[in-house]
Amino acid sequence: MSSAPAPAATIVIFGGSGDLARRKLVPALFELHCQGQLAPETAIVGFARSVDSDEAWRADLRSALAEFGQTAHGEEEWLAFAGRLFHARGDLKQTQSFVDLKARIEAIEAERGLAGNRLFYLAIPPSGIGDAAARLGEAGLVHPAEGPGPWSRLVVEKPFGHDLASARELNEKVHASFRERQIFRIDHYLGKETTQNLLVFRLGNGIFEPLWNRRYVDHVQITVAETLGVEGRGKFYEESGIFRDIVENHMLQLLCLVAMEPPVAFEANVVRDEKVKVLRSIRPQTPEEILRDTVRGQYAAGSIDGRPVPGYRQEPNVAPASGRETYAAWKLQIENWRWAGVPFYLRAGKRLPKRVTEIAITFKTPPIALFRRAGVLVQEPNVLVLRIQPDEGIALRIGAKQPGPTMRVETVKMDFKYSEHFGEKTPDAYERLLLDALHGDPTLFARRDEVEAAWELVTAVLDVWRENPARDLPNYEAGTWGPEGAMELLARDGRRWRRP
């Protein structure tokens, strides 16, 4: 994150008053403000249709902020933030909205002395994000890309589209009016600190890269657990099911820095150039070993936490005999020459004992000739555990003799925690995620190729599944670690899911 306040712009925040503007941009502007990052010329703008005007948008954020803030400021704080805010009513689907639009922006920015950069964030559902960005253009909103005058970028929300077809009309529809250099698609996961430090944590450290392969891999899990269930979005997921709403992005995107060669530089085009190879060289799945080396499910009522849970059929908006999934697990096989014959097994899921994400490396066992006359029949591997959420840090589980007149070899953590170390408060991933955009640096932002990747490899199995429908649904209860074919998925190796 740079130390200079990012260049002044105007923000305009497309589903103002909706919930991922009130839980997490409008918290992250906030700290932004009040770190000193934002510069006094700022002005963030939200357009939506249910707020009337800039002081009951304002009201409206207040208490967002006072809900989901991540730490108490006080009044001076609060004012001195309000001064940036103002609202404009509109409709996404109305071209006069973004005709009216560009008067109230232009306006604002002659109040504020603003130069005219422009950073529009779409946090509206995906079917309205190409429409919204052929809009923008119509309406004369969009800087050209080239030359020295004032920039307009774009911000889209996961998820890109829901399959590879989409995913390309989609790429097409916001092309008509930005450049690619302008288009910053997120993914929040990439703006979380662990994530980030994973590749300081192999590049910055002598000990880990030389390890860093199928020469001393085992094999990699990645997980996204969850404890809550679909949570009033019961539409939404009955038409994207997890492994459109977590695996295609999130998990492919871990996937990716976990896997990726070390680049040449840490810059915006090299760094991705390095993940979308990574996606290339993921091994195709034929029909066959897509229904053998996938595993989906389905929560059933059950508890959380001593709490009854109702099942995925009973919640709000869904079908009574739904068959959209909501555990979902897959084996990959990366064909080069770093990772050859290291399975990487993805699961995510909810209505899970725990919430965690975390990335797993297991190393391969030393032979245990040495140990074998002491009586050591069994030895533990190795295994580095990147924890992503809740509780951020690195541990590595090692041998170590426990004391006393024989030999026994017993498994010891090493355990880093951020918070231990850095202190309780680490910045939310929004902060990193806005003020790169202000900056206009799209490293931790997914590029139009390797989007269009990902969703290649999640069509080809979204396709198996529909063509396959399954049978067993639910199978898994609400408070267990998924469905029994996932614990056969890696059984069939030889090996077994943590238990984080």
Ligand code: BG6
Contents of the next structure:
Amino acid sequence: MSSAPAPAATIVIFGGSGDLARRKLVPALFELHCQGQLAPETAIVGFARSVDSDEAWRADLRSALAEFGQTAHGEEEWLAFAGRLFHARGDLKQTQSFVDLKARIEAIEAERGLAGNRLFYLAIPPSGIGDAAARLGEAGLVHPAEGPGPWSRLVVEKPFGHDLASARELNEKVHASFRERQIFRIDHYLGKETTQNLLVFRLGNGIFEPLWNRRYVDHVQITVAETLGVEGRGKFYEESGIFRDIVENHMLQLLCLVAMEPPVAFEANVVRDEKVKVLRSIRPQTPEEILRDTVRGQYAAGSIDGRPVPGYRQEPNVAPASGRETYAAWKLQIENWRWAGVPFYLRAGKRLPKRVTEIAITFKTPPIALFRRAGVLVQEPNVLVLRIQPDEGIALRIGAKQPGPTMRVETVKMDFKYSEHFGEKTPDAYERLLLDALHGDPTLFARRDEVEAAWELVTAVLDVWRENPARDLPNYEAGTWGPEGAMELLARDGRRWRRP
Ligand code: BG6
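Let me have the form predicted in complex with the named molecule next, following on from the form predicted on its own.
Entire complex below, previous chain first.
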């Protein structure tokens, strides 16, 4: 990605007054504006049913910025940004609204001297995505993918489908109006600084990559733990569950970056080819193996930071006997030369005691217990922890001799903290991803085959789960590290989960 301002364009946000636009997209665009990353002509159009005028939309976004913006801003900056904001009232279900939108965009383009580049951002519920993409094409809003003229691009939020069949169907629908190179499927975990650093850490340093394989690595744990519950999204969670919400996308993306082969170039398709290879090398599991190697959990009432919180079944819009999972653990095997025999353990959970996303690589212990005679019976393995958030950083746990006349080994930590070295403020993932989409760089976005390969794996598990409903839910108290079964999953292999 270049550091020059992005090419001038009209950014159209569908769901312009929705939660994502207010919380993430507009604050990110404002940051980019303040950093001089947006071309002066660039306009931002909010398409929504509920917005009446430019002024009303601007006022709403101003309060959104006050609530969710990263930095405080002055009146002058706000006024300059507000000058880029336009509303377009419309209904996603009505073809006429798209015809009107076209006229509105063309008028804004003419007024601001824009050449016609368009970035369509679908920040709308998943059920509306296919139709909205199709209507954009039908209304003639999309420029051809080839040729020297202005470009059109589509940014799509997750979840991209509900299972393999619906993901394929959605891809077909979206492809009716957009070519693959025009489609930017967002997974905001890829925009996180520390996720990107994973590749720099592995491949920009000479010392780690030689160890990054089955000869030296015992196993890998990937954790996405949240203290949050379903936060008013009971209806969505009832349909989705954490396996679709977090494992299918964020976790499999992290897994790909940890496990993939070094790409021959840092280019979108080369990187994405390597990620797809990882997904395709994951060993398919039989239904019996799925039941053995996956764990479902659901939180019961408990307490987080000393504060009582309700159980999942007591959340609004959740069925009183819901069988939906808010915790999932999964043991995977990647069957390639690098990783054969190294288990990857994934776990994601809501209402766990701590918010933490990390990747922990546990190395094999030395082949000889040299200090056994001196009474050191168990030597802890070296663990490399890549902390994605919060408290971003990298830590290596190593054994060191305790000072003194006897041979005692203690595990100590070499710790690199982003905030200590680079300062507190890290750009939000959406800033980076919006900028990349404007620059036309899809490296950090999911490609069609990648999404379908991920759904293929996930759908196999979901099918077995559906056939075999969990009978023990809820099975963990809010504020604990998840169900017993998850502990057993590792205990069976003589291992245990890290307590981050
Ligand atoms: C979203 C999920 O994709 O990611 C949420 O829908 C989850 O359920 C969120 O809370 C976590 O994102 P982050 O950036 O806070 O780790």
